[in-house]
Every structure is written in C-alpha cells, then in structure tokens.
Amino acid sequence: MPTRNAQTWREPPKGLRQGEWIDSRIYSDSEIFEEELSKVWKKCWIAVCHESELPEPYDFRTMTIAREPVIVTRGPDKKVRAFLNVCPHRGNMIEMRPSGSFKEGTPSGNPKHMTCMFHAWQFDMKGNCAYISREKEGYQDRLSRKDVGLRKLKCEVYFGGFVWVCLDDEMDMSVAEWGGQAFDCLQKAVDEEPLEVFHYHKAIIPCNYKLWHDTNSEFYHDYLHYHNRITGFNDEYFARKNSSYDNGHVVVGSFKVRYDQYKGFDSRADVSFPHMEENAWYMIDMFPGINFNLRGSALRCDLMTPLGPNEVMIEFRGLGLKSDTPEQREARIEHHNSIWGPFGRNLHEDLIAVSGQGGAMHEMAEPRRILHGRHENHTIHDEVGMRHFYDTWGKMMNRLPSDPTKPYAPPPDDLELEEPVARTA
C-alpha cells in the first residue's frame, strides 16, 4: 500500500461514507470553538459538582460554563441554587474562591451574604440584593434593590445528587427528560442512598474537549490499557453493547471484570453499589461532555470545562456511599485510585493518548480525516457512539462534521447511528 501525497491525504477515505469520518478542523478551529460555546455548551444541561460538596447551608462552589462565571450555593432552606457569579453593579466577579462558606462574614461584608468586594454590594442565598453601600446617598429613590438581584440560572439536583445547571432560560426539558433512558442503567444504583465525593483532582489537557469525550465514548482504545486487556478481553467483554439515546447520549453496557487476572488486584464484590451485579461495569457518556463510570464499587465522574480549541480542564471525582463504614470507604478509595487516581492503572494512559492527538490537531495543522467507521453490531468496538455524538453536534452547530464549511446534512439512511430499541418515544 503506497504512502499518500498531500492530495490523496485530503481525499475522503475510500469505502467509507459521510458520517463515518469527521474533519479534524472541528477539533482545532478557533471560530468553531467559539461557536460551540454558544450553540452547544450554553444550550445543554451541564453537571457542575455534587451536592455532597455543599453539605451545609451557606456553602458554595464556583465554576465556569462557556466562559460564564457561575456560583452554586446551598440556602438556609437546604435548597441548591445557581447564579451568574457577576455583580449587577459593575459586572465584577462576586466570589473568586473555588469553594467555601458564606456563614462567616468576609472583610467586605456581613455573614450569610455573598458580597462583591469591589463596592460591598451584598446578596442573599436566593440571589436577592440585600444591601447597597450608601444606597440613599448615591441613588436616592431612583434604584430599588429588588431590581438588581443576581441572574438566576436553571438548576436541578438529579441522578445521585449531581448538581446540573443550564444557561439557557428557554431549555424546556428537565434533566430527567434531557437524559432520558440513558440514565436507566445506573439510576437505581446511584439513587438508592446518598452518595459522597471522596476523591477530587483535575487536569488541564492540551487537546480539544471532544477528544476527551471520544476516549470515554469508544472502547476500541482498550488496546492502550494493559489492565483492561488482562481483566477484560473475553467473549463477554467483546459482546458488550454500545447504545445511543436522544440528545447525543451513549451508554456502554456491562460485563463482569475479572480483577483477579491482574497481579495484586482482587474482586470488588464486597463493596458493590446497590443493585449492581458483582464486579459489573457500566458507563454513561452524556452530551456534550459529562461522563459517569461505575466499576461496581466506585463511581468516577468526569466534568469538563473547555478552555480553548486545544485545551480542556477535566475535574475527576470519585464517589462512594455516604453510609460507608471506614473500612468500606478505604476499600472504595483503593479501588478507585488504583484505576482512576492520578497514578492509577488507566487514567494516565488516556491522558497521554489524547495529548498526542491534541499535539497533532492544532490550528495550524493541515486538515485530515478522523475515522469513525467501525461497525460491529453495536458491540464494544463499534464506533456508533461517536457517529451518534457527532451527528448531534452537527445538528446543533448546523455544520457538517465531515466538512465544517458546509451546513449540516443527515448521513445516509442506512448508516446506523443508534440501536433502534434504544430510542425514546
């Protein structure tokens, strides 16, 4: 097979059809990235943290969605709410700490209030403006506190206690409706009793956020992971199903992981999540970039924040049951970190791989074709999940993934993007 010159390198792959490859420019183009923030990230439900990270009234966490600063608080009524972390006075970011509590006063303000340090305007946990410094002297009766509250955002606590935020006031679906049947495989396991975050770390990766999604969505790359090959490559593993659902979501089905095949590891059945089969493994990949990965005894959640065309921040959380005994919690932490901690068996290999992709797909690189054309009856190495994701992406962006200079067009009718039984009504 001869090598290719510049012309043949750019040609569509022979034997594959539209929908079975994408143009690398959707990973690297600055204009496309900026458009994604508006057309995708501002239009979807985004999981931002877990309610166990806000255990007490007046606790808060800050984050960004599509470059918009967001603050999530728990009020004295125990309810979790989300607001733009922006003062309506002069547009300053109100809270710059990543997390903490408003129960005690800050140097600029009173206890139990969010206080903008710039001019000492204060807001309560419902987002109402509670105090304007020298209000009467400066505004007389021309400005009312009730008219300068914070920008409230759509916020729900759902699916094992995760906090979801949507920037779009026109979002007409609840999180349950938006996720639909994609949640079903783990819903009982995570909702049976309260969960708690026991591990947190983050990484800033030099790659486009969609590349991290891809490595969560497809398992053909298990050839990368020695641990997964040793504990999983058998008939049951290769029969696992990839199921696609409305709104771009994908579920990777379960099989029994044989941990005892890897030296130093053993069964995790003693601390399985409720309703989970012994040593089972399910994964839910939510559009546009939220991942829930449950290996029986520990739940891993990836929450991503796109920073630029070639940079993404991933926050990794490990969760167990709040009711764990010290011994159970110790076992869960060991199980989680031995696979997914910063020095675990798998995670660093994924990070190295996507960094290699990011290095090869920078904005100045010539366009190339990225192949998603494997068909294996929706089983584990079928790339149907990625075909489904990028078709959803194309519709929201009105761009053709295989040529982003053209408007979206549906793939051929006989190109499978989802398993028919997986569709919601």
Second form
Amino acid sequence: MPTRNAQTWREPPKGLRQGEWIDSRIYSDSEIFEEELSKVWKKCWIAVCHESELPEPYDFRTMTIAREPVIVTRGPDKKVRAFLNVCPHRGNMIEMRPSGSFKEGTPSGNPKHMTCMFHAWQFDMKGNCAYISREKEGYQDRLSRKDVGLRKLKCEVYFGGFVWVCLDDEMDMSVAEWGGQAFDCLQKAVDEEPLEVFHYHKAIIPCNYKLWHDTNSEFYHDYLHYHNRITGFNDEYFARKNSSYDNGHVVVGSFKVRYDQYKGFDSRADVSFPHMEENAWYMIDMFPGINFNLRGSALRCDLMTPLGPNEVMIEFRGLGLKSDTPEQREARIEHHNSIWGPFGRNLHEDLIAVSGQGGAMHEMAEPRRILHGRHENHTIHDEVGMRHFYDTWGKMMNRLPSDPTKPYAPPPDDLELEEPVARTA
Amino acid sequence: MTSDKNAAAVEAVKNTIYRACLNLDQEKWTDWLDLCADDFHYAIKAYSPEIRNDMTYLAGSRDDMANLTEMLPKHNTDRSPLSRHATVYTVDLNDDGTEADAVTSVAIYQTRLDGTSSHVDAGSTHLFVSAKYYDKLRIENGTAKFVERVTRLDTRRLDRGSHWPL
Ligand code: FES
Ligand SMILES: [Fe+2]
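Pass me the form predicted in complex with the partner chain as well; I've looked at the form predicted on its own already.
Once more the chain from above appears, this time first in line as the rest of the complex follows.
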C-alpha cells in the first residue's frame, strides 16, 4: 500500500462509510469534553460504588460525577441514598474522606449526622438539615431548616448490589429499564447471592474516557494480549457474539476459555459464579463508561471518571461472593489478579495501549480518523460495539462522530448497528 | 548466642535484602530467586479504605514467580525501569539466630523509557510506589535467604502498574 500525503491522510478512508470511522477530535477537544459532562455524564445512570462498601447504618462513601461532589450514605433504615456533597450554607464540601461512618461524632458535629466542619451545620441521613449553629441569633425567623436540606440525587442499588446515581431529576427510567436486556447475561450470576468487593485500585491515564470504553468493548485487540490469544483464538472464540442494546450498551457473549493453555494457569471451574458455565466469560459495557466483566470466578467492574479531554480516572474493582470460604476467596483473588490485577498479564497491556492512543491524539494533535469498520457477522472482532456506542453518543450530543462540527445524522440503514435476529446474549 | 554472631546474622539479612533490591532493579529475576528459599512465598498487599478491605494485588510461590518472569518476553510491557531506595529499619532474630523478621522502608521510582510520549517523557523519574517490605528470612551458614516477602503498598493509585514483582 502506498503511503499518503497530507491531503489523502485527511480524506475519509476509501471503502468505509459514515459510521465506520470517527474523528479524533471527539477524544481531544475541550469544548466537546465539557459538553459531554453535561449532555451525557449528568444525564445517565452512573454506577459509583458497591453497597458492601457502606455495609452499616451511617456508613458513607464519597465520589464525583462530572466534577460534582457526591456522597452516598446508608440510613438507620438501611436504605442507601445519594446527595450532592455540598453544604447549603456556603458551599463547602461536607465530607472529605473517601469512606467512613457518621456513627461517631466529628470535631464540629454530633454522632449520626453529616456535619459540615466549616460552620457546623448538620444533616441527617435523609439529607434533612437538623442543626444550624446559632440559628435564631443569626437568621431570626427568616430562614428555616426545612428550606436548607441537601440536594437529593436519584439513587438505586441494582445489579449485584452496585450503587447507581443519576444527577438528572428528569431521568424517567429505572436502572433496570435503562440497562434493559444488556444486564440479562449476568443478572442471575450476580443476583443469586450477595457480592463483596475484594479488590480496588485506581489509575489515572492520559487518554479520553471513551478510549478505555472502546478497549473494553472491542476484542480485536486480543492481538495485544498473549494470554487471550493462547487461551482463546479457536472456532468457539471467533463465534462469540457482540450484541448491542438500547441506550448505547453492548454485550460480548461467552465462550469456554482454555486457561490451562497459559503456563501456570488453570481452570476457574471450581469457583464459578452461580449459573455460570465452566470457564465462561461475559462482558457488559454500559454507556457511557461502566464495565462489568465476569470471567467465571471473578467479577471485575471498571468505573470511569472523566477528568479532562485527555485524562480519565478508572477505578478497578474485583468482586466475589460474600459467602466465600477463605479458600474460595483466595482462588478468586488469584484468578482476578493473574489477568486483571495491577501486576496481572492483561490490564497493564491495555493501559499501555490506551496511553499510546492518548499520546497520539491529544488536544492539539491534528484530527485523525479512528476506524471501527470491521464487519464479522456481529461476532467477537466485529466492531459493531463501538459503532453502536458512537451512534448513541452522537444522538445525545447532537454531533456527528465522524465530523463533530456537524449535527448528528444517522449512519446508513444497512450498517446494522443492531443484530437483525435475536439479540439475547 | 554471642552478640558477634548476632551482628553477623543481622548483616547477612541486610545484605540479602539490599542485594535483592539491586537484582530487582536490574530485572535479574533468576539472581533474585537465588536469594529465595525453595518454600519462598511472595505477595503484594495493600489496605483500601475505599472498600475497607485488606487486599492482595499479587501472590505466589517461588515457582509462580519464576513462571511469571519467564513469560515476560511474551507480553507487551512498559520498559521503564524501576529503582528501589530501601532502608532496612528493623531486623529481629529468633533465639538461635536462624530466622529473622525484617522491616524495610522502600520508595520505588520509575525512570521513564516508554511513556505517553517517550520523546518528552523518557529520562524523567517519578515516584512509582511507597511501600514497606515485610520479610522473613532463614539464616544458614552465614547466608540469609528469603522465606517470605510481603510488599505492603501505601500507594493504591497504580496507573499502568507493572508486569513484575516489586
Ligand atoms: S459552609 Fe457548611 S456550615 Fe458553612
Ligand atoms: Fe484487553
């Protein structure tokens, strides 16, 4: 193939149609990034943590969604609720620790209350303002506690105990409705009995969040992973289904992984999750950046927090069954770590690759065309997952992914973003 | 046991720990494993306040570590070398001086070779992890060998991580 000059390099790739590539500016432009925070991240259900991270009444976790500080608490009624972690008085962040309990008092406040340390306003676990210091002296009868409660956020515990928050009060779907059939392939496996998080670490990577999500939804990049080639790459592997669902979600179907083909590794069958076939492997990619990945014995969940056009924080969790014996738990952790741990075989490789993408398409880089035009009958190396994601993205942003300066337009009908026949994974 | 013998045992322990640092720095995996007894066990652990759990990030026997390092040529890896700055804080010997527990503070720096842009990043050094080594060693004929190492990380933000033991 001949090389290209400046002009032919910029032309749409011959033979591919709109919807089969995107313009790299959607990964690097600051204006598009800010717009995504408000039009996408503040509009969708976002998984923020697992309920086992706040097991007792008065436990809490803090996080951010689209830069908004969020606090999740468990009330004395055991219910999990979410609020903006912002004090209605003068806008201080109420709780600064990542996790803990309000059962004990704090230097500025009483037990069983969220207290803003600044001027000691206090809130109960339902977000009601319970105390204003020197209330009458300062506000006389002009301001009432009932008018300065916290900003409550939509919050659900769903799908194996994950805590989901949506910043948009207008969201009219439950998490179940929003995820729809995408949850089906793992629902029984994660909902049969309570789960528990055994692994947490985070990475801040110099790339756009969508590049990580792409990597989680395209398996063509198994060429990056010796482990996946040697334990997969057979007829059954190449027949794995790639299915797209409403609201931008994608599911990668299962096959039987041959762990024993990798030196030192062995079958995961002894500690399979409930209802999982031996050494099965399903992946659910939820729009816009949540990933559930179950390799037989261990569930991995990636939660993304976009920090800038070319920076994303990824929180990695590993989960097992709460009922695990110490031996079962140890086996799950070993299975998880050997591939997905920070020192595992695959995760390091994935993170290197997306850093390389980030380095090559940073904000000031000239626009490039990023291809996702592979068609293989909606199987594992078909890039339909990314095409589907970007079509949803384009609609929500009203921008054309292949030229983000133009408004959204649907791709040609015969691009088949959804499988024409049955779509259940 | 005489204090001379004690001092010699402590020296042997420190010597093994510091040599292990150099071997790991230079990615001389077999030399590192030569400092480990056959029943050696390795682990990287950390406590996460986020999930309120003690975690294991990597664990395995001597054979597992040998396997892991032997397979490295098959894998894509960040080639940026790591360099350990270690100080052995305490060495506690058992009564007859044949076993020791040692605590070593270690800061591991990474000097970029690869990087987001090697043109810009190569040659720059940054702190990779802050940790402590909790080691158990066996002392025989004046030589100390590792029986167990737990690398306990303070750091839980690991960005690209690594493909080998710390
Ligand atoms: S800002 Fe919170 S009490 Fe004043
Ligand atoms: Fe991967």
